[in-house]
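This document opens with one chain alone, in structure tokens, the form predicted on its own.
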Amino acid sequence: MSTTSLTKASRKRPNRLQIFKEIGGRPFAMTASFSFVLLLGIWAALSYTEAVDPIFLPTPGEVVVEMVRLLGTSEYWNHIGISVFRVSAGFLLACIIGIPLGIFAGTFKYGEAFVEPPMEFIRYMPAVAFIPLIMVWAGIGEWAKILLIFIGCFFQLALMVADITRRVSHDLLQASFTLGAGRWKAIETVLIPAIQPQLMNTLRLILGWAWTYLVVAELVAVNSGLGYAIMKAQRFLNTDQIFVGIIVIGLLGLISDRIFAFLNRRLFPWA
């Protein structure tokens, strides 16, 4: 076959792995489903064949049975409720303080100089290292858990908001100045609306980190919450309950992420 024929044949053959090429909703959903089925298959193969000791790796069936049992109790729903409250409170507190601070740092060079250097320094400190200080400052009550989640989210959020603020087109701001807008009016009517779609994506990412810090926050003098339930199960080697706790946290995180994705599509369809 000639080189020309091979070139024509390659052009006719669809390339499903083109960079940034859309594949459509159905192929995407099927591929995503396959990835979950593959993970479940590996888990089932390792557990049902007892390639891993059942004490350390329960079967999917055992985990499902235990999940149904636990979700049928009011005690477990109380654990879920208090964990959702702690994540929501820490995340909202980080948003209330971090978003305005990030916009300030991203808009003004003096703000960048004042805010970003200490933020860059502190964000590399692990949030877990603050636990002794948090216990001194806030005791061992609910505020201690909320503050740990807040610390885990706040510094990253402020820096990411500053970054997306700086990416706003300067031409848009200059156009608003040409039309007579003042500094604060340009921020209100041009800059803030321009960052909203990307800000929503940033909040999705930060909320994922909030759920990650939940278990760490619930290690400190607690008797409720999903993290507490997981650690209690670990003490008695109830690995099926550990899996249930991990799966429930994953599902809650996925639900919150999908809510943000839905709101982003509804509120900012042009993005």
Given for the second form:
Amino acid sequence: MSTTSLTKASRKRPNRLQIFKEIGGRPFAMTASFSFVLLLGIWAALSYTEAVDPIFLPTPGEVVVEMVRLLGTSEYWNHIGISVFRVSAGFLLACIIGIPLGIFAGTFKYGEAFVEPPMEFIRYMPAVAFIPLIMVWAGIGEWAKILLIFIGCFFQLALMVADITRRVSHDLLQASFTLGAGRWKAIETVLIPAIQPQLMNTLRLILGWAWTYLVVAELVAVNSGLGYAIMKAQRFLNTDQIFVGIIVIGLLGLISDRIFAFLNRRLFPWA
Amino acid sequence: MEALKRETIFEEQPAEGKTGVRAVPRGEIAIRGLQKVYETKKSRFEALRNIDLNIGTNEFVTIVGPSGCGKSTLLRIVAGLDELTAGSVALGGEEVIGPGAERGMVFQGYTLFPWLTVRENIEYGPKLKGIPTLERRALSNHFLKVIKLEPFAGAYPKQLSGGMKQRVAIARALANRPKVLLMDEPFGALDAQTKLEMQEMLLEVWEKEKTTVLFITHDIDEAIFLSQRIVVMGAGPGRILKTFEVPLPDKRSPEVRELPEFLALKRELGQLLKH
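Same protein, different state: after the form predicted on its own, show the form predicted together with its partner chain.
Every component of the complex follows; first up is the chain already shown.
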């Protein structure tokens, strides 16, 4: 580039890294794929050169072959099916109880006083620590896993919903009062619609946690599910199968997350 | 007192609108010995002292005053959103004890429901009242026309400019057929040009819809242009300093701003508010 010294400063390209500045869809997608490729590249470099012992780190090729093979068996699909069922059941149960309770706690100060202090106390107890207790209460059947996922999600969810509810604009609420809304109508026509978009985002987040707790739940005394498949692979040092399990869980999480994001855009065009 | 008489005379007068819209109800506000004190264990702050104010049916009254004089608090007490410490507020002889549909309010901030379209926002109050769909539709059509936003009936608030949002907020309040319209610096956040347009539109609407308006502003020019009567408040504690009748006809064009009466009143109010 040949420029005169006079216009040099003005012709200089601005730095691409501008704080908070939007970039287009294409640069975003390209950067994102680059990041994936980089990750894959590091993995490939470490595994194909055998810089890391192949027993510990399989090559991407091996993992893909193994993944195709496993996904061809009905046994693996059963594992996926039962895992999806457990996550959905635990998550839905947490939603059914947690969302109304959170709205109640966020709407009324008495609700907050009643619900939040004990919950704040419980939520910092690691859900995993409940496993022995859950096994005593619920045995080692399906309920035990669902209950663990429920415990992992429920307290956080209720507290987050309460927080979202509390942050609804008071002006909107007062506007509804001056338009003739009573308490219950205000909850129905202002609070609940107002929290919905953020609620969906929270659910997305919590669903991610549900998958984490699923794996924990399936590490203990089970003979089905993706967590179990991973554990079994570990016992035989099949690291490629461990990778497949982790990637499948990651993909399932990604799919559910995308569904939520899609619903959010479709259901709440006003946000 | 005169206002009370007016009210009884015109109470049952039916509207002859072609839009199938009901008669506009009428009302009168009576504020008596109102006091508002904010008290905590350690401090006591008297926001309003001994406020007495009557507002007649269909009257347009503006309260002006420096920030912190309690004018917004006064309005919020009339709306029923804040509690009073002593005294009383009555509307049409009935004491105000909480917010209600007969006192519509337009806030300074944008308070349209973002999940409802413009039309749905306007129909919010009527829907709460259980007014049937067709009648509601007629109401929203009427008010969309009044605020000249018919093409935006299906738009969401986020698609509107600040001025448009406030127009919808006014329509939303009026569609509920309140006895009084309370306005808390509704144009305070708008740019100068939009503000002037909104003032003219508001006068037009007031002319057409015939409703009692209590309007808060710190803009003297706005107060004179809009109102029939101006109440000047002072701070520390918030109290009424003086009341002025605006010596202008009800039908006003932007040119009234150049009339000597307008300028004289402006000067006088300016002097009073300087202290």
